[in-house]
Amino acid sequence: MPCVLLFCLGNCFYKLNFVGFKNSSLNIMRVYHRPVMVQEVIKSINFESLEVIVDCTLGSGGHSKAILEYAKSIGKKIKILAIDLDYEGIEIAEKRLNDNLNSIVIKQGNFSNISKIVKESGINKVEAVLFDLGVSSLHLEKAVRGFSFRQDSTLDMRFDKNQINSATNVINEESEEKLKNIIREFGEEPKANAIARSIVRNRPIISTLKLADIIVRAKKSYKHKTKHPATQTFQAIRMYVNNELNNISLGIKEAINLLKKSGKIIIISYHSIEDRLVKKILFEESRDCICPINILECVCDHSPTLKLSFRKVLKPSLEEIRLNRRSRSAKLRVAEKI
């Protein structure tokens, strides 16, 4: 059965103005987040022979809505399987989505599984797979899941709130040397040293607020900055709290092998941890030689399974960017199952 697959994890919504764009009920509620980079990622669909898609980050709707709306518009009738991890997004969706519940079955789980939650639904190969990778702006906004700097909380930043490690954990159990590693890996944060030597003198930390003033103390304020000092910090903890590296190569490694002969990779990443992750999957996928660069004749025996659709990354408009600031960091790839 021929479908398409989604990750989105971003909840951003950004009205289409494709030509036969009949439908007008995509100004949704502005209450919803506009998702990021929506013409491009319908540009990778080819809606001629799509049936089935599977959204595996459902987040609050934003893309899934999109896609029916477009596909409405063009007269062509589809079915999406929609996954996310978390359910206070899934009510969410479920209203964004109340007039098009026909057209969508929910399930909650992470995309990590994808293979096994895609095999459940009786679905064996997909025409498209697109990752909306990064921090919602649902978890951003509500103060209680303690993932923002700028609200305070109790620290939790668990995507899944049934997940028992919390970023409460980590930041009053790793040791020194630990949480340095975690900052310095997951946050690019060269200040990772100081941050990490203060933490742990200033335990126990449960608030959000503490702990950003904490790490604005230890990198000395950076007052002109236009980024908040605490931004790498918080992004290192929430990444090593979901597992999130780990779970998007797993997740895009399973999507490969479900793609069927043409289907489309499509993902969205949001900073250069996750793109560079992106990046390295898609240029090995798609390359007739992995070995080392120091050995003269190939031994790897690898065969592509990917062509890059452009080498060069995509990114949002200038129109988009000032509709949406928060699509300004957004990287779109595309490669092609051979």
Ligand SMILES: C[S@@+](CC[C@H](N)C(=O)[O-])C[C@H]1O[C@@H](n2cnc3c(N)ncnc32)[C@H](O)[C@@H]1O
Contents of the next structure:
Amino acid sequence: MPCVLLFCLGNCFYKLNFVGFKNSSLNIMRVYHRPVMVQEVIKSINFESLEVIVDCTLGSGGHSKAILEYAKSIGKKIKILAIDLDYEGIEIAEKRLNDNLNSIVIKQGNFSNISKIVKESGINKVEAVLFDLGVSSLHLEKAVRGFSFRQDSTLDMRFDKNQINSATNVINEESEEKLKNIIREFGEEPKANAIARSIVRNRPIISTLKLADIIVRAKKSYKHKTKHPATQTFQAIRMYVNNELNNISLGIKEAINLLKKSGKIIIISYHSIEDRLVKKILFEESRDCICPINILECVCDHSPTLKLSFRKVLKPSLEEIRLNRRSRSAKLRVAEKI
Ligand SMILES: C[S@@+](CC[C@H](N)C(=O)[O-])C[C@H]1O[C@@H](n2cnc3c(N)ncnc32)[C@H](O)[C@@H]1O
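Next block, the form predicted in complex with the ligand, ref. the form predicted alone:
What follows is the entire complex, opening with the chain shown before.
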């Protein structure tokens, strides 16, 4: 039986690291989120001049652990300040990083407040900042977190469980017009109209599977081949609940300010809406002029703060995609502070 379970989870793109925390408050069998593009992240960091790196999305600590292990292997002492909104992820990461706790400081918080968190931690400047955006495997796997359209639970989707508004509030309280806009803007869902109408008609909707079923029925004539029909709507609601785009925008801009000269900002995104925003900010910050295209003479007085390490995105290798399906949509962008 354990072998069958291991095999299934392996296919579900998770690293198999069973720890059996019987005394944990999480009370779940724990499977770590498998970090994406680890080699590429490590190559992007200039370890020679690295003293402090901020991991803005600690998750279950995969990237932080790999960075610390690499630094140790080359005899370099570094410090990681790691941030995450999610207490459950932090609890798992603390266990996973148990051997490295003198090299890492972990803070529960929002990366949109990175400057404040860095300052409160007594750090002045940092040489690298990592963002591995979006949702972790732990969120999708643990039904009770209410992120997944494959398992039944109360609709929730909050990264930070102290936050008041959850997916249940959004789905049951927002107007049809607002829901349509959310689903269109954050999910790029062509059937946003029909889905929003159907949600409003079928309220109250408390469970993930009920919402998924309503979406499937609203999209009945829509041909879907590769994705579950609820994928985009669930993504949209999650992004809205967690204010993801605003946080990304604020977090990246603050991170750029914090970086030392020659410091690196490294960002992994997983879908086009995230990546467009990341690309826009990095490209703008690397240009001399950010005036609208129809203005003939520059009036913006903008000076670039970044140099892009490469113009195109890096993508995971076929081998990584084969081993970890979740990595298939990953896009890595790196820029250097000038
Ligand atoms: C893809 S996971 C990171 C996985 C991690 N790199 C690892 O190796 O385990 C993204 C993480 O970002 C966190 N997160 C999302 N938005 C955040 C925000 N605004 N501030 C801090 N953490 C955030 C989520 O809770 C989640 O744990």
